[in-house]
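As structure tokens, one chain now follows by itself in the form predicted alone.
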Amino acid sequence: MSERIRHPLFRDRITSAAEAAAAIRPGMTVAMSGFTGAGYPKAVPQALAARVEQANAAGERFRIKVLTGASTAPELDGALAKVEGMELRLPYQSDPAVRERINAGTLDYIDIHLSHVAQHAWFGFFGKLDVAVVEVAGIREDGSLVPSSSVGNNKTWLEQADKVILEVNSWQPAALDGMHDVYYGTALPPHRKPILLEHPDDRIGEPSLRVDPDKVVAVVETHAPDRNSAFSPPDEASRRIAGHLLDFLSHEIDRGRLTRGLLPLQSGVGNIANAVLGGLAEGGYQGLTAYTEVIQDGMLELLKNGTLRMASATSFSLSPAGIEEFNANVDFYRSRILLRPQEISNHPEVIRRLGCIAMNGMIEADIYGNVNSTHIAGSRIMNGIGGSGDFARNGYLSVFMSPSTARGGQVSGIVPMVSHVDHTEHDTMVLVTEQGLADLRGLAPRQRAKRVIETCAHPDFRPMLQDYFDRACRDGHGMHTPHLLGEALSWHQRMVETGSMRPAATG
């Protein structure tokens, strides 16, 4: 481990994991490493859970604040949330046993767009960092960090703490040394200047990341893999999806409004994106660019096979087959992927500039095109609101995909008024499911409502959606974007009653 750590002053700091969470007290507000899996502390947030259960027994509360990039791993939010060890979250998660405490309301969550988080810390708005928690994959000679397999809010994080604690994962490849182009021209409102991001594969800043010394209380070695799940293979329902949004870009292409060379691409994480992305390289085409989030298993196949040229994302998500890959040809990769900041992947003049091409996943969306991707019957958090808005508002085209139902059949994916916003219906330019695809672009707010129904709900919930529509229409307080107020979360009240959308008589 020790050619990981080349500058002497840091090798004297090495410690124990144990140790090095001594330096986390009751109260405190930390901030760890971490991004959709990867890059998360394996050792230090496991010690600190032993703390706080020790801490539990002995009838002491122990609480800390925990932000970090995105959503880590059990190893991190898993196990700080088994033992009750934070009061808040943010700014995303998709840990099971926080998500429990979440809906049970003994965590407060701070859902968040990805983009805000590094400058809100900036303000002050989420108080002083007491500590980070940083996993980087080396320190090289002149005290600089290697970042390791996620660059999330790393940069903030180790300027804003009081004390920062890093731990060296020998796991990781030495290959990462390179990969990674942190910016360091940020500043304070009135002093910004323009972001000199042209081209996805811009390099704007340094391939590693500063931190002073004299603020680093402890250095952990570890050796420990980063920890995703394995994707399950696009079902049908997916392929169709992805098969209706190729045919839109196609179109689009037809009527000179995209290139074969498409425009950046950013997708959400999952089977229905990776459905997405295979279909890009079936429809033959090449030399195409990413400027996204995360890197997933469909872009490293894209990458291999010419298909996409280059990937800028701030962090990998790769299933257990997908990282094999990518650390058997790390070589290969590494001139073709650049991790940043989460701050400029999700910048909205970056994604602006750019003109981004967002395709994001949903929970629901209603008639008009306004969509929830973050909660269940208005009040239960899944996950949370990602980089998804980041790249809506502000992309070139705004995709939301969903299958048209769920739970077997039994609720519909779009609903006459969605439970909670996220993306309201001036940020969608198209909904696609299953079904087909609506191009709302254009289109005035009764007009969303005839396309969403026509090609986006199922054909068990289409007439029930058109009714609700046709009374709307008819009985509604205003014309312009007509509902019926004692009937629009009806669907959802019979859903968390019955566990169903559908009538009683027909369920």
Second form
2 protein chains.
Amino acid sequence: MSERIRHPLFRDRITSAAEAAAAIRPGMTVAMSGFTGAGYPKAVPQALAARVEQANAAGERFRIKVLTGASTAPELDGALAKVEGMELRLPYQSDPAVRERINAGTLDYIDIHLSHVAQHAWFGFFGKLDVAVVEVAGIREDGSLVPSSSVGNNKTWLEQADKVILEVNSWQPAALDGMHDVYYGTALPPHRKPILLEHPDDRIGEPSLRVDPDKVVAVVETHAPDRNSAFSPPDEASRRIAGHLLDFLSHEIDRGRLTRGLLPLQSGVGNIANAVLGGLAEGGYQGLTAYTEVIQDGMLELLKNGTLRMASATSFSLSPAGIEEFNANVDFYRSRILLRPQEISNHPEVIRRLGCIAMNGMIEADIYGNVNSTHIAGSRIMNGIGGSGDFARNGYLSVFMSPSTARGGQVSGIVPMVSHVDHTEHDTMVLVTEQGLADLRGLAPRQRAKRVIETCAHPDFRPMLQDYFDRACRDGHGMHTPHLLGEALSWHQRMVETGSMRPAATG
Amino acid sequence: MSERIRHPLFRDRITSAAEAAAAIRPGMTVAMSGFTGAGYPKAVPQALAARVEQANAAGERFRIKVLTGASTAPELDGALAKVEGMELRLPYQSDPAVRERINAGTLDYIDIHLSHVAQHAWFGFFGKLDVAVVEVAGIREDGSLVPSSSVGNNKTWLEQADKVILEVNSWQPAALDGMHDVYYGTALPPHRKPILLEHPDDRIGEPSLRVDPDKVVAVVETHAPDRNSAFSPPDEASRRIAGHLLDFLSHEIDRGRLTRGLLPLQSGVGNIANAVLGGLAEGGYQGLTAYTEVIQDGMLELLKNGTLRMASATSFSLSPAGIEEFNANVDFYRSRILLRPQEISNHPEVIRRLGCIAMNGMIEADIYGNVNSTHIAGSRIMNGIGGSGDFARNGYLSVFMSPSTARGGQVSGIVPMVSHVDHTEHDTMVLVTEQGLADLRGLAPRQRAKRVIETCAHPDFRPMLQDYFDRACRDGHGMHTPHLLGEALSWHQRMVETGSMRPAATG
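For comparison with the form predicted alone, please write out the form predicted together with a further copy of the same chain.
What follows is the entire complex, opening with the chain shown before.
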């Protein structure tokens, strides 16, 4: 029996994943842990998928509603999607099997701001939560829980669900203990109080999660790694985007709008984000802070070389190599990393107070600065909005980044009108592609269009965009945001029909 | 000399509007007071317009950049627009002459969240502020200023501008003194602190505005009323919309998600808002609070009959009859109304903490719940986003309301795809038309479409919407948010071409 379970009552509840999964019945709403492939339950969802498969074989319908922190992994989202075991999923996901089903219309998906999830559950907007399935790193003598590699919505799930299933994963580093800051000061309006967090490294909560032992129906022991999230070195386009952004930050420092200490960094995940972080190290920045969602391998390096003084997040999403590095220098990292509930990591109140520099990827932007983070051609979901809206709306700067083309140059990342809006013109300050950076602050729509076309668009698409804009300025119904409604979405339509946004003659 | 000016230094600066306006030169950025036709300068902008006209006659170019709190009145926006005296205007406006020039492409307009304006000025995003022109109700012995009928961004303008022109308007009730709560705790990141406002009636600031006397270049005496904002009794559609919303609130109370005390109300201005407020009184609600932007005549009535216990806002926009009522019962109202800077009335931190019930009008919504608050047919600006985004994103509930048709039934308020997005699907909880109310919480996009078409669309357009949705669900590029890109905006295109969204055969 695992040393990780130190309370007798919880020991008595140890059972198999299959037995635990039996607590979940068709139609239930099940809230699970997990954020960016970290800290999700590894055994119970797969056992549940096996039960669903049996039901399917017997001609019975077995589908549940699944709430998480954000994206999980093949063992959860993938397993349940493949047996058609979910009728509803929220919030952010990035699983190929889930995405396929959402776009096929067989799985309903609610894409909501990550800062809204916990409070909407508390408000009762999702109905009753029947079961919570939460991975933890251990159970203390006093019955409190050592959180796993992500905190996500776990505090809310444990409090709101009727029944709780715990997975105790001994693969998670024991050293996680003490890195968490679980805020227990939330309340429902009209009883809410200010969140007294003034610096990214302020502790305002507790290192453990609380759970009512009477609700815990099963404890399942696991020893399984988080989803591998090793990352590849940044490509040329990512390095160029990072270069433009770093030039811009220098420019802002020269203008006196930022200091060399910058402001707390929020950074999405992936190639471009890594290139930006790498660039900050090369640029000689020291003692910065991050107030963000996810800590990936690259941030460990920045912490090690002093570029970052500390990092606050809700998820610790490391590759096996990252875990090795972490374990080899446990004390160093533990004093420099804080993991919080996602309602705090993404809280508008805190993000605006700290003045985060919000840097997020996008699928496309239009010439007026509206940003699409989620949809292909207006209809197909990619992943979801995640926390980008929480940070973009409330940060000191909101930056959206993307290569200027996709699909081998056939698709433009800058379009006349985005096919879906996740961030409006009111919320976008800076757009960056490998072509250049458009600073849209203090610009009216037509001024924005000029700058976006000139600096961000790929040269292959620039003349087409300029032509659209010129004709819209001549023939549009109004000159505030000139558009030609008959062709505003024609680039996407052409992409759907031909695979390319280029016109037939030149494609 | 007015008794309102009680400090000798300011008395020495008393001058005519024409002389004061001479401090404003071409190309300057001028920050003016004013919010919803209240508390704007009445004399200097008109004197400035006369100078612009003279310059125009002499063949000289005289244009300035104008920043305000929100909408002003003919004496400011109208006067300057008519002589082509503005090159840039921000934020919210509702003036016909301004609108005409924006849509003609001769006046650049930046439409930003009202909560963002002050901080963007502090961040330096609008460049240097050359002159502030601020109406006040008086100047105290100690040189502090008694704010006028709106606070808006005045604290920021007085602090940020190089020079200050004050208009002391003796028409403003002397009884305004003491009703204001000007928060002086703001700072730039990383020095920001929590805003310790926990209830709508909490005072966290000072009753006066501060100004550096050395910056005050002119004091102009005026005696002129605010823009008349008497309102007409609600029409049938507004009463029906209010009825649906009140039924919904009752339903939420029955479900235990709200109490009879509701939560602080934010309400836009106009017919529908007035019908909703009237309905709350008829529904027997007592002791409610408002945390909103504007206090209009209707709210006085609610305060008087006890429906509202108190109201917090940034603007006190009364008709002459409203002023009369206020003056006749000064002590009663002064203890129940608070006026704050708009960065506090609209602050995301405070709105989320209080859990406001956000109720705003819209131009149109699409079947998936995206909302257009600002544009006609994607290109023409109407007014602006105002504070609707501040409240919708951060409130406990976000409600958008509109009649289901406009232009005598030729235009549908529910469309396949909005022509401009101000509030995304992620930010819209409830849509209401006179046809019914669609509660979109906890629904995925196709579920939303079904409900919006069934409950909100006008019967004349419902079959067309259902047909679009059915075909999109069959032929769309993906089933998450099914769209037919080739015709998603065709209703607007038809409206631009024929004046009607109805197809030619049935139009």
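Predicted, not measured: the structure shown is a model, and the values here were computed from it. Numbering follows the first chain given and starts at 1. Take the two forms, superpose them, and find the largest set of C-alpha atoms that agree within 1.5 Å; that set is the rigid core.
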query: Large Cα shift (2 Å or above) at residue 104 between these two forms, core-fitted; finding: no
